[in-house]
Structures are given as structure tokens and as C-alpha cells.
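Presented as C-alpha cells, the chain that follows is alone, the form predicted alone.
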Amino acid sequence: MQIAQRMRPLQANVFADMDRAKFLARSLGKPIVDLSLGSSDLPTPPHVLEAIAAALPDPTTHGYCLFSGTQGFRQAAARWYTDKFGVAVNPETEVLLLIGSQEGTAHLPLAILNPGDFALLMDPGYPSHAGGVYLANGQIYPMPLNPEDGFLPRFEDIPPAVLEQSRLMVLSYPHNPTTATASLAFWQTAVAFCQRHNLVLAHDFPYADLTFTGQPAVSALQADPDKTCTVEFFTMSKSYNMGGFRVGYAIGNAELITALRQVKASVDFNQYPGIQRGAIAALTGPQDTVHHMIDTFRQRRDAAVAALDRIGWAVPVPEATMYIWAPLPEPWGDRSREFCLRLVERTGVALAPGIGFGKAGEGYVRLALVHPPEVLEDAIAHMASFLT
């Protein structure tokens, strides 16, 4: 059987290797402490679950849901965004419900790129950003992120010949995996650059709330309030612990929202209305669970950084996200995949290898803070025994 050539770049996946390694370790009876996936272990807020449960017996929620059936959610999302970031949003033309923000970022290249067009992606970056470009038969220009630049891309380093063929730039701050944040001044520079070169600016924004500074992260649309070239992707997975419910949304330029809606209409219907009701309850209801989530991950960050310091593994202290981006100690500096495979085989502790996020991620591992402090400390103790 012949498989499409566009699938070739998707066949090699270091995370699939890690999944097999975890399965093998489990089959040998080794308990796994999985710090490789950014899937929150915190519970979905009770008032969200109550809204979903109340919808289940309602037969009006049991059929297909078209765009008009998402109006209540779009209105709630628009109000949430305006209250948080001070930018007006039209829920009819500038908001689109998604089955998770990953769906939106993967479908967007289909709406923007012609075969051979370039997308400018962060390196390291979230793997699904590249997957969507490959499925659209686009080309990728990786923008290296270096610690000396605060893990921010250097737009001036992009070759003019690449820019002439580029249609899309994808950014994401707070950043997975490096945990870097971006200022309003950076976003103003990014928007001006995209306007000058006729690029769509897509901002993947799952960690809008998960910062440890006391303030939400900066939205790209605060630098582009007229939405001239920008679309932003949100998810309910992080702030509201709704990862398994698969609900997210896009806010931004009306033309881009329309194009994304057309792609989506060819692929799927909208999220189950009961889950939409739960998401509305999350966005409009009490936000104390969001504050609790932030405090929880702050405590875990502090415990993990301190535990790593005790074993002689110095790491930067993250200002945001649920991760630690740790430079590998010698002699493992350029062997992140091998390090993670051997670590889970010998100790049961699973980390994400930096090479899985792009060439510039080599030399790092990502540790997800998805367990209580005592579990993180015990896992790091096992890591210490492995290192010695």
C-alpha cells in the first residue's frame, strides 16, 4: 500500500520511543513516575463537572452541533478575553470553538499555506506545530531559541529568500518547553515584523494563566488590538484542568477565523454541547481553582528546583508553565534521547528529551511538574542515583 509522501516527516517521533520505553519498564514490573507529559493531575473544578452532568439528560445536547450552536460559548470566551486583556472581541466573527487548541494550530496551515510555502516555527517548539505544516505540504524554517536571547527568536536572522516564501509565523509564550516568557515590547516587535512581511502571526497560548509573577501572561493581541494579522489559540486544559474534555478556542482576525472555520467544517463538527456548558461555567464562574492551580505548580516548581540543586543539578527557575527545562549534565550533553530512554529503563522516571522539540532542544530535558512535591523529590533522588 502506498502512503502519501507528506506522512514521511511524521513517522519518526521520539515521544513514541519514550512511550514504548515506558511500556517496557511497566511490563517488567517497574513503577513509572511519568514526568514526560504535560497532562495536569489536578481535578476539574466541581462546578464545571456539575454543568456537564446536568446537560447529559438533555436531549437537545445529543445531536450534531453546528456553528450557531456554539454562540453561548463564543460569547463567554469573548467576555473572558476582554476582561483579562482589555481587547474588544466580536464573538460572531472573531471567536471559533475548537476541539482543543492543538486542533486549531494543526488545521491553521491548511487555511494559509500553499504547497511549498514556508512557516516560521520556534526551535525548540511544540511538535504539533510542525505536524500541521507538513500536512499542508509546507516547508519549515526553524527559528533557533537560545538562552542568551531569553529563548526569543531573532527575526533579523531569517534569510530574505525564506521570508519571500513565508506566510505564517507560529509563536508561543509562556513557552513549552523552555518556560520562557515574552514582554509586550517583544510582541509589538513581532506584530510589526509580521505586518511588514505579510505574515500571519499565530500565537499558541495555553499557559496564559500559569505564570508565577502574579499577573497573566501578555497576549499577542494586546500588541495587535485591531487584529490585523494575529490569531491566538487558547485551551481549557491548563487553567481549568479539562485536558480530557478536549475543548479550546481561537480568537483573532476575522478573515483567519473564517478560513479556519471552513477547514474545520470539512473535518469535524463542534464539541459536545454539554462540554461547552462546562467550559462556559469555567470561564464565567469562580476563578479560585485557577489561583489554586497556580499556587500548586509554584510549590512543585520550588520543591523540584531545590531537590535538583541538592543533587548538584543546577537549573533555571521557571517564571511560568508546568515544566522545568534542564540542561543535561556531562557526559550527557548531546544525548537527550539516550539519557531519557536509559533513565526510564533503570529507574522508572520518565522525562521528555529535548531533541523531541527540535534540533535546538538537544542538550536539555523537560521535566513536567505533574506530581506532588514528595513524588517529585523521590523521582529526583532516583535520578541522582542514575547519574552517579
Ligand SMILES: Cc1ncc(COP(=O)(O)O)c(C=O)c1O
Contents of the next structure:
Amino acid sequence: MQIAQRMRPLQANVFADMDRAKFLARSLGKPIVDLSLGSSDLPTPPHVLEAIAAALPDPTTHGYCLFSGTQGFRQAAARWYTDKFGVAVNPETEVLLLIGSQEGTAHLPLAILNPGDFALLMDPGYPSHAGGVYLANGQIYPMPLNPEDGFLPRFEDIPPAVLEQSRLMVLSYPHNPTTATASLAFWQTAVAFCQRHNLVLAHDFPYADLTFTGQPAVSALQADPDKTCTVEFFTMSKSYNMGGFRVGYAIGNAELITALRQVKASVDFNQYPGIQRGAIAALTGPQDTVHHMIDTFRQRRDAAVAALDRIGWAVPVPEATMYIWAPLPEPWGDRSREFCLRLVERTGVALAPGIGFGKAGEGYVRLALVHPPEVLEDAIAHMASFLT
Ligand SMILES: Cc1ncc(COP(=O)(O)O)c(C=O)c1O
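Cool, the form predicted alone is there; where's the form predicted in complex with the named molecule?
Every component of the complex follows; first up is the chain already shown.
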């Protein structure tokens, strides 16, 4: 049997090593505090669950759902976007329902890249961005993100020969894992750069709401309101705690939306209509649970940063996302994988090693704030005993 060569880069994975280490520690009876995954522990809002439950016995939700069947969702998403970001959106041509935003960002390269074309990705970055490029037989040019640049890429450092062969740039702010945010001025520069070099700009935007500044994050489409080259990816997983329901959407350039829809038409029949009804209820209903979610993560961030400070581990205070991006203390320096494997083995506390997000992520670990403050404080106390 032959397994395609394009699968090779998908086979070695630091996070799979972490999964094995967690499994082993658990099977030896160690309780695990898992801070390695950004899967929210908060409940899906009750009115969303009620909409899904009400749909279950309705036989019109039981069959395949074609594109025309997603119109109600597309309209709700377009309205939500325009109310929040002030850019007009045509729900018929500029919105596409997705089975989670990861599905969309991973399928997008199939719609854009010819074999051998380059995609410009963030390093560190979300692993499925690279996965999608590998599946499309594309090449990756990692744009290193450094703290001295606020974890924003330096477009001027991309070699001209790579740029010539590049068709896609993927950005994502607020950023997982570094927690960095991007200003409108940054997005205007990014859009102008992509226009100049004939690149598609994909913005993965799951933490649109999850900022601690009192304002939503900036949308890339605010810098490209005519949607000349930009497509933006949204999820219900974070703002509405619906990660398990697998629902997201893309908004952007109509040609890109059509191409992505054509890829998906070969692959799936859209998300279950009952879940779409839940997502519509989330987007159009009361938003108090979103504010509660933001307050919850702010409290957790403050508790975790203070607890880390108490054990002598200084970390930057994140302005967004559900993570802390912590530079490893000496002597661990550039051994994030080993640090995380040993830590879970000895203490049961699981973190995500920075190297799993790319070469430039080495030297860091990511803590996901997916437990209440007292659990985070307890885990950090265990980390202190490991460090000493
Ligand atoms: C940058 C980024 N993109 C996508 C996702 C996954 O989103 P979804 O659940 O919509 O697939 C995550 C989840 O943590 C993420 O951090």
C-alpha cells in the first residue's frame, strides 16, 4: 500500500508526543490538568442549546443540506459582521458556512495553490495552516514572528524569489499562540502588500471577540472593505463556546468564496441544519454570554500571570486570546518539547511546547486558560516545584 508523500509532514507531530505523554501519565494514576489545548471549558449558551434541541425532531433538518439551505445562516453571519465591523457584506456571494473555521483555512490552499506555489505563513502559527498547504502540494515560507516586532511579520524580509512564486499569505490576529494583536495600520500595510504582489490574504480570526481592551479586534476586511484580495475566517467555537458543534464561516472576496465552496462541494454537505439554527440563535440573540466569556478569561489571565510572577516566572500580560505565551526559564531555554514532556510526567500539568507551532516558537510554552483561577494557581504551584 502506498501512502502519499504529501502525508509525510503530517506524520511527525509534537502534539501527538504530548498526547502520548498525557495518556501515559493518566494511566499511571496521575491526575492531569490539561492546559495544552485551547478548547473552552465554558458551556454553550442555553438559548443556543434550546434552538438546536428544538430542531432535532424537525424532519426538515434531517436530510442533506445544500448551499441554498444555508441562506438563513449566511444572512445572520453577514448582519453580525456588519453590525460589529461596519463593512457591508453580501450574504449570497461573500459568505460561506464552514464545518469549523479550521476546515475552511485547511481547504483554502486547494482552491488557490498550484503544486509548488508558496504560501506565506506565520511562524509560530496554527498547525492546520501548514497542514492545508501540504495537502495542496504547496510550499511553505515561514515568516518568523519576533517579540521585538510585536510578533508581526516583516514583509520586507521575504526573499523576492519566494514572493514571485507566492500566491497566499495567512495571518491571524489576535494571534494563537503569541497572543499578539494587530492594528488597522498593520492591516492596511498587509492588504497593500498582498495587492501589490497578487497574493490572497487569508485572515484566521477566531479571537475576534476575545480581547481585554473593551474593543473587538480589528478585522482585516476593515482594511479591504471592497474585498479585493481578502477572505476572513470566523468561528463559533470561541465566542459562543461551541467548539464541539463544528461551525464557522468565511467572509470575503466573492471569487474566493466561490472557489472555496467548489472545493467543499466535493467534500461535504454542510453542517447539520439544527446546529446552523443554534449558530443563528448565537449570532442574533443576546450577547451577554460573550461578555461573560471575556470577563472569565480576563480573570483567569490575571490570576495566572500573578501566580507565575509569584514563582519568579515573568510573562507578558496578554491583551487578547485565551492563552499565555511564556518564555521558558533557564536552563530549559530552547527545549520546549522536553520541558513539556517532563512536566506532564512529573506533575500532571500539560502545556503546549512552543516548537509545536513552528521553529520560531522554540523557547516558549503556551498555557491555555481553560480552567478556573484556583485550578490554574494550583497547576502553577506544581510547576514551581518542578522548576526547583
Ligand atoms: C488560530 C485558530 N484557528 C482555528 C481554530 C479552530 O477553530 P474551529 O473550532 O472553528 O475549527 C483555532 C482553535 O483554537 C485557532 O486558535
